[in-house]
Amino acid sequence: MIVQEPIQVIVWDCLNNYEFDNAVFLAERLHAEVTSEETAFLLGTCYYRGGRVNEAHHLLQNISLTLPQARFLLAKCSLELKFYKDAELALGTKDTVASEFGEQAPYALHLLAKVYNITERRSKAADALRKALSLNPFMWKSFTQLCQMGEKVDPNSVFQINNTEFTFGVSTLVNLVSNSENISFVNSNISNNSNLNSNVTPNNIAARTPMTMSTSITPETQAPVKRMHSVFSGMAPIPFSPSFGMLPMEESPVLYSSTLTDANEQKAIPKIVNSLRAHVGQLKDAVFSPGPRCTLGPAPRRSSRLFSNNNSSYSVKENNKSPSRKFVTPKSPSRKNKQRTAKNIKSNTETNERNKSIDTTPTITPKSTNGVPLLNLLRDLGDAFKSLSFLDCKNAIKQFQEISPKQLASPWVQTMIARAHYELAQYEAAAKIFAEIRKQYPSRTEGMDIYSTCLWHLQREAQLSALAQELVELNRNDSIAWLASGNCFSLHKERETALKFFKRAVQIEPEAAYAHALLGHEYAVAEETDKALSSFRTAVSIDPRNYVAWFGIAAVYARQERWKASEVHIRRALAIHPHSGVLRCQLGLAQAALGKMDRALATLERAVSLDAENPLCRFHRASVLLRAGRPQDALGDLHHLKNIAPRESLVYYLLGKVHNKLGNSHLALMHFSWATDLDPKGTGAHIKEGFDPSKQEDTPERSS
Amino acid sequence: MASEKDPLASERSGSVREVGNHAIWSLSSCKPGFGIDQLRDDCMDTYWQSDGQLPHLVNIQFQRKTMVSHIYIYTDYKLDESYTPSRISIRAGTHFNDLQEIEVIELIEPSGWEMIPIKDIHDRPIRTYMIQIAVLSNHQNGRDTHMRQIKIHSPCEPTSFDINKFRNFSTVQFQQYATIR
């Protein structure tokens, strides 16, 4: 009979060193020899990590799957290939997922929520996401997804480890140890433990018996102080980073500075052992079965073992192929441990023996100490992100500013702040922050589409074209690069090219609602209204909270003078983004056009008070006042505008019309001539064409 | 009467739009591989070569009545010699049997873009369903003709200036709030 496990271990080793082709080859050989679900899962994983999603999907689809891990992988492949039905079949329903997938349940729920979202079952998606969050409070992505869907989530209640449903994945605990320590550890472990599974040939797997991480929870989230052996380090050794996730244990500094010679220190170890005890139970099969949960059989429920002080947890009833692992030796972060191997073994031996004797010591449950600082951070960020998602931008900026300075300087937080400025139409501020981010992280493209839009609004041609060029050079397959290029050419008014680039962006990433919205705007400017409307509708069907698309539809209808429809859509946009001055102005204009002057004036009044920096609110208020037959009142606004923007020709044009209405024809003429001076081709041309102020008092709205 | 001008510059100014993509193009004849695509591909190296009797026709049919202000034709005597058109007639109307000649231009060894302004009797851009560009004769009495590129421009904004449609402010300070993207 073929011994599978060593080969599996070898394959995992390749995977952990990112040699995917090698891993695929070996896994294929194994699968050819032994066609079982386990080997298929291994091969599928190799394919998936090597980017060969199609093959992974094909492989997993043709066999009946019982392993939850295999089902999860199949679902993931199906989702990427857009086979939503297969994905849903593989995952099950959101009620069964929790029980069937055990530890993987949060991720499976998240995936299931994605499927529900795409197939427009948004309430079910929201449920699934909430469940995922309750199972694993570190699922930040689920939280952001809920916020983006407009669901009310309370960060305070979500980011807590206080519910018993919380399962801590085995793999998440093991990022902390360097490889060489593995070697030493494993050797010693093997020699010490008698209930070693005879399947394993210890020597072969002496070198790092990796276990893939199904998650990549940062080291800070759990017992950071303990340097656990990387029998579980599916990941490449991560140097321990004592950041905010520090376990508040007194000996921690001691431990860090401890060298291997200190490993024999008595005092630190029991505590560490105890706190590890809780985790140990899950690690039972980790050493020799490389898959995260490659147990053939129902995945054991970890949560109960995690939080119960059950020290017999390692002897779990299920397929327990591996020896119980008691090990926790504080390791210094240094990687040059090979030469200390000998010492290591000795210390480990002693540790293990000591461990065996401390069976009854109560465990420090991780939930009370680990991860709490991270959760606090997530809570703060969650509050701020929630404010931003609900477009309460001023609050969001304030909340982001209150984050600790180290996190504040990170590009993600800065991008969020810049986005908040953008939503408030404070393009200058946003552009400045984005420029900083670009300088420090030139290869980061997240949020750069917003940056390009800010530059578009500010009409900074040189910067925008530089940005577009850099992004395209960086990665031609990134839709953000093409959105920036499209914006650049749109600013240059080369519509065809801009459309081409926007279409390219949409082609690369058809699920990006913003790309569709930008394409729609470009169509609208190019006066292809049908295509514009269809693009906007696509954007809205992907993301109903995309107010840019709603505004776009309203603008198209306004252009066609279908004011009723325009008003409806603008209200929709306003419902999403109530603090926006631009949207409110547009609403006021629509109401004025429908003849509801009072409502229009009230709306514009509100706009002016909400958005102090936006001169257009006053401008439109003045124009509506004029239309409503109150030219005198318009004068106040217009004089204010004249002061803050002395070079805007339309202000003078409107002043001219007001004076005309008031009968001050000489003042009117003066203002008209000023307007013409300031902008001979635009306003001036219109004035020349259609208006003779001396002849009539009517506003010259004839088409010439 | 025609003059050298770059159509792209006008497009960039925002006052005109290229509307050839909104139309259906057809030719009276062409050599395989030298047809409509080469005429509309924005590349001056590729060209349309006709393959029949004079006059050679380029028919441009719009789905709606479109305002046309300029037609740009790119030809190059240095490259095409006897294939370069020398006399071009522009006709407009609603369909093939309803075309009226609105413009005739003479080209003398042209090299580059030729701009043909299209105006009706009131000096306004015309509104039409169909435009036909007819090559009546070539240089050196050539039979077939080469045309490298054709562009059709339509004015962007209708000239009415409604107070509600304030979309083009003259300063960035105002313009940046005019729309949401």
Second form
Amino acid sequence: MIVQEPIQVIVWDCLNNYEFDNAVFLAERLHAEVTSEETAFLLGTCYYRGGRVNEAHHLLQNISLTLPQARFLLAKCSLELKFYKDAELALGTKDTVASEFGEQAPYALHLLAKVYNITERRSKAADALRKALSLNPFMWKSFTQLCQMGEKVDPNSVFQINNTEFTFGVSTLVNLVSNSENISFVNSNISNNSNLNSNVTPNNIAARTPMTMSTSITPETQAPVKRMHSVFSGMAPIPFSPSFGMLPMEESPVLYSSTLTDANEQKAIPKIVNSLRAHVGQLKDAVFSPGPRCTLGPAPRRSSRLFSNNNSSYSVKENNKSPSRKFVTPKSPSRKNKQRTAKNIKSNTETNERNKSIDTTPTITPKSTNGVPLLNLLRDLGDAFKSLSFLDCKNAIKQFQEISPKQLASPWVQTMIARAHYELAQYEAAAKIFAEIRKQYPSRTEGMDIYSTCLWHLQREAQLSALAQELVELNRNDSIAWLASGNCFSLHKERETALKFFKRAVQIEPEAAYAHALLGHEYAVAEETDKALSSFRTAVSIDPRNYVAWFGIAAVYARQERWKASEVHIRRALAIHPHSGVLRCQLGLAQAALGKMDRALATLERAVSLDAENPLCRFHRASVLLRAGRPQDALGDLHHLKNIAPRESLVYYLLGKVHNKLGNSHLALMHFSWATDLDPKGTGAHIKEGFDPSKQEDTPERSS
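After the form predicted in complex with its partner chain, can we look at the form predicted on its own?
No partner chains or extra molecules come along with it, only the chain itself.
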């Protein structure tokens, strides 16, 4: 017969030390011996952490679940396996999650929001994410998902602690105090194990270790209590880990020490428990109070906490750290020592009175402001991320650069700054930041898909090829690696290979909207418009705020000369990214094609003012000015373009048309000749149009 609780502790110890195979083996032995929901949850946890999600789902799906932890694990497995209905049934509704899942409710709500979002119930998803943030303001992922959904969330109201709802990190201590009657150190002669609670989880393992370790693997052979403590005594907090207000301790109360006998341990526990009871309310307020750091009192010396015992008649040297020290019951004093003994008793009584007064101060000194700096940091990052999510990129860059130097140097913040430069079409600045991130963190892949697109715009074939090769060698199962490879072959004009790699990226990560958008653009360049539209529509169904996909749909309709549909879709893209000059250029072209010349010119003027360094905006404005019968005004933009892009054939072709309109035939022929020399296949067929007044339509402009 196997006693359940010690095996559970051993399994959790294996999980905490990443020994998943050993944890699975032991959990299977326990579940075979004691078939219950608790052991099934433990075995399912081992399966899930070991990457065996299907086995975990099958195990939990076939039993009736009442534990919230087991239901949460089943929902997580179901979501990964795309059984969305099973995940939603396991979690319940938004209104019941908070009451049924306790401290796990914020994470359950976040998981439920994922289900709602995938099944296109985005209003319910937003409500669930807001509720998760109200329960736990440290749910950063919930905040970012709300921003990406286009929800206007105020970081100043989100990243603050609501004492009425937020109890994360306190209940473990509260449970320890409320269950203190069950904590006891017992001798090796244990006759009854029926009162042991078998529900051991990482949340209560630290509080229950002193009790659980007094039991043994079998009832017949009992291990010594001290031996079990020597094996499982690693429950103290890591000394140099950041606490951020989550109950840091200057000195932890020692519930077991090898220098005490069992009788003395029994007497020491009530004093610790009473102290915890007296100050748990103060501790909760102190840990999560936004006020300045407050110290409730100096921590007592270790000797006064461990050895303040009225019945102890022996003395201990504080600095003696010998592990072999033993305490022997003192002999009865002789007559000549009676007077000395009486004085010692009186002295011990006074010492104990002083110790009692010290014990009225808590043994745990909470650093109450540790949570406040983290919330302040999240608030600053939240403001910047919100600006970036709503594509207010210039403001986002400014806000990111104002945070602390240590955080500013972190790769995530640098990636966000690079993304902001990319959205502003400042590809050179973005590529420079990405290159530095790549140099310092060669194993990091976040944002490398954007980096590859920047290199594609900058026409840097060697760097893009090296990046793609490194990412594929790093992880062939990462969609970002295949997106970079697709961009690389797209730059080399190898369309079939590029399409193959983009399809591979979509296959690895079907929910990646950016991958579908890039695949759609490659289909559009390959003149496969139906497949392009299908990919773009898939992208916007995954992420309705993916303006790249909306722009792609508008571009496809423009090539089909369906200008009204193109204008509708480009306006959808502009509603998401109103600061984009490229999108306004496309809108101006659609308006010009529909005969709205005044609106088109106003739109293009706005595009140039938003992005004066973008040559595409000036080119399109010159094109529309020519069509509006203002060739002289178009000359300024074209001469500027000739200076910054001297090898662009379309600029010379448009200059030839302008001079032809102005009657400068010799200049028109000269520019047409230059255009033909630069790109014979691209512009040669359009030279005759410059001399034919009936053919004044522009050539198909290149999309960026």
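Positions refer to the first chain, counted from 1. In this text, the rigid core denotes the largest set of C-alpha atoms whose superposition between the two forms falls within 1.5 Å. Because the structure is predicted, anything quoted here is derived from the model rather than measured.
- For Lys642, the Cα coordinates differ by 2 angstroms or more between the two forms after the core has been superposed.
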